[in-house]
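One chain comes next, on its own, written out as structure tokens in the form predicted alone.
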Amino acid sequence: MLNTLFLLPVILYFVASALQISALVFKKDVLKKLALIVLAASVAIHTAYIVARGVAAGRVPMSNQFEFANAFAWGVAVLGLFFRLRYRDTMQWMVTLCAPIAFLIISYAAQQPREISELMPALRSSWFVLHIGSAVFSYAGFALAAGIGVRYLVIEKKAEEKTLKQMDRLAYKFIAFGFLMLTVVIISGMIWAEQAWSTFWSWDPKEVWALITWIVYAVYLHNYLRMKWRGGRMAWFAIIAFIAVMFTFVGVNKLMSGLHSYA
């Protein structure tokens, strides 16, 4: 039952992506509406899966690589759908970003072991939900900002200035949100680490790369706010910065061992 409930959003995110891309190619508004409906259904079913897995596990299901990747994909879809509904027709293109990104991330999750296991002793803490939940939405914000960066570069030469400014501003908002959430991740992680391992900072690979990612996005925000950088260079910055996020998420787990190897 759980496996079926998991596979449904995988399929639906793909269908929503295909419908939205087809709408752009054939310029059919009805396909855009169908894509939005399918995306909303995907989020609803995906939410139901997360709740069902949480009930089956007796905990918040975000403790290993599969569960975090699954929650990451859900976070991307939720943020994308929220902004699409919030700004209505002015952001129909948001489905073009969030549905494919959610599909790619959940496809990665599908390749990970899906067995439900007991929490490691170090994870049994009241800080767990805040720390991991903040990471989910932090990564989701950064992923959507990178997607906006790609779209910006693709349409830069033919789009109206108003559209480009909207995208530039929205990428900044996603990164500011992601940066705030990442700050919560690091601070809550430090407090949790002191309780679990009697040290606020152990230079664990995951901790180091989380800090590197935080610094990279701090540079982005500094350049955006103080240096007044805009446009293409910031689109490239958003894309390249996301590499640090993905290395923290996947690369550290695959290539380095440490206290966070289970994540």
Contents of the next structure:
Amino acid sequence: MLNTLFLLPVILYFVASALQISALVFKKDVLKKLALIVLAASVAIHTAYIVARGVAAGRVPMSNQFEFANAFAWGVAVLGLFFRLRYRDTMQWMVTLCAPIAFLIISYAAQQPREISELMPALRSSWFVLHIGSAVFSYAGFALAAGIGVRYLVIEKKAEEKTLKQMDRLAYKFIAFGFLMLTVVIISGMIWAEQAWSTFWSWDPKEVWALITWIVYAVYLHNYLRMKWRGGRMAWFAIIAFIAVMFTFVGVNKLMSGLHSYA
Amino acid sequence: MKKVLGFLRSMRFGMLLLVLIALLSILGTVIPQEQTLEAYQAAYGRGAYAIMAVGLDHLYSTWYYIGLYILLGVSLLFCSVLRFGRVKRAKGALLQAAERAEPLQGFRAADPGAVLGRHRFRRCGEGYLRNGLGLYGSFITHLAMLLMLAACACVFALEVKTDYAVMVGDEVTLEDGTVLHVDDFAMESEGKLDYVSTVTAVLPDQTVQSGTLRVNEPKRFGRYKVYQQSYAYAGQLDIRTAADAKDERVTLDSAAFISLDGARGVSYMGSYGSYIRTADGDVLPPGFGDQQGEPVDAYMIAVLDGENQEARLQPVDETFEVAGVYYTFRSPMAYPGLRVKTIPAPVMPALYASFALLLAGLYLCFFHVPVAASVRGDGVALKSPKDIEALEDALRGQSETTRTE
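To complete the pair, please output the form predicted in complex with the partner chain; the form predicted alone was given just before.
First the chain shown before, then all remaining chains and molecules of the complex.
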């Protein structure tokens, strides 16, 4: 039952992506509307899956690669859908971004072991939800900013100045949001580590890569806010910076061992 | 001197330091830390000597890595505390800039002040201000970073941690005379794997406190914070000097030779976990051949009896005799590893304050955009250090509504 519920959003994110891309190719508004409806349905079912898995596990389901990737995909879809509905006139293209990104991430999740396991004692903490939950939204913000960067570069030559400016600003907002959330991740992680391992910081690879990611986006934000960098180079910046996010999430777990190896 | 100060407080210097810290940190995650020379030789050949020579084996405690953080602290000091005067004047400067700014095109209202009020502008002297706190976001963020660096430096320099392995029923006396007594230790709680120590502390003033320690739940006893850090198993051995004598329990937490005469006795080498006792009474490792049987705890021992020396696996609850002494090993006993930590009192509140300030500062920086407005007849002029196109569009829209009304 849970497996079926998981496979539904995988398929629906793909269908939403296909519909939205078809809408762009064939210039049919009805396909766009359909893509939005499918995306909304997918988010609803995905939410139901996360709740059902949480009930079955007796905890918040965000403790291993599968669960985190699954929540990450959900975060991307929720953020994208929120912006699409909140700014319905100017952000119709948001579905073009969030549906394929959510599909790619949930596809990665689908390749991970899905068994529900008991939380190890160190993870049984009230900090767990804040630490991992903020990571989900932080990564989702960075993923959407990178997606906007890709779109910016694709349409840069033919789009109006106003559209480009709007995308530039939106990428900044997603990164600012992601950065604030990443700061919450690091701070809550430090407080939690002090309670569990008696030390705020252990120079564990995951911790160090979270710091590196934080620095990369701090540089982005300084350049945006103080140096007034805009346009193509900031789009490239958002894309390249996202590599640091993905390495922190996947690379560290696959290539390095440390205190976060279970994640 | 002016040039040096200018460079130290420049954003470029701060960015340079952050990038250097990030690059070195990457190196620290690629090269495994705190390994032996042999391990580096196996991985990097002759490069191992270079790694050791420049300290890449303990990168995070090298002078140059720590030095970067000190320089970052200096940079933060210059761009926060020493710019306080400019921050204090920021509100006035923004209002003045709004007075000099071009009026917002497309905005006309009979009562511009009322329209601004609907957009959360507040009267401030001659002008209007929205999200005035946002002007201090950058200052608060940098100040918080500075405070955090200082507090973290104090934590690393001043905290004292000591690990104790304490058997259940035993106690340990800390530096100031506080006595920690381990009353109980369990590795299960409510049917789940857990590590739970019940500890009673007698403080120097003879106050008695007790508490339960779990992995995520350290307890404070006087000036100490005590953590459930680890666990281990100790062997248990009952010894009788005669067949009808009373057993005496010995706890073994490391290799030992147990003997009455110093020559003949039992050499204890360690607990070997669960083995399988076959139907023939043999004790074999689990999965050895196709043997089936009941699991049984076993120890690796050597029996030294004069000329005879025999190393063997000894199952628990079986009594054997060596030189007139009766030995019975019992199931191993789990005991906790406790970590006792002290930090000078003001450090922790300062660190937590820096966390709160940092989050507040970042929020103000990104999501509390300050805008000053100056009313000119039926128009307004806006000024902000950030992009405010959305607000300008909203005000133009409001202006139309006002005209319709």
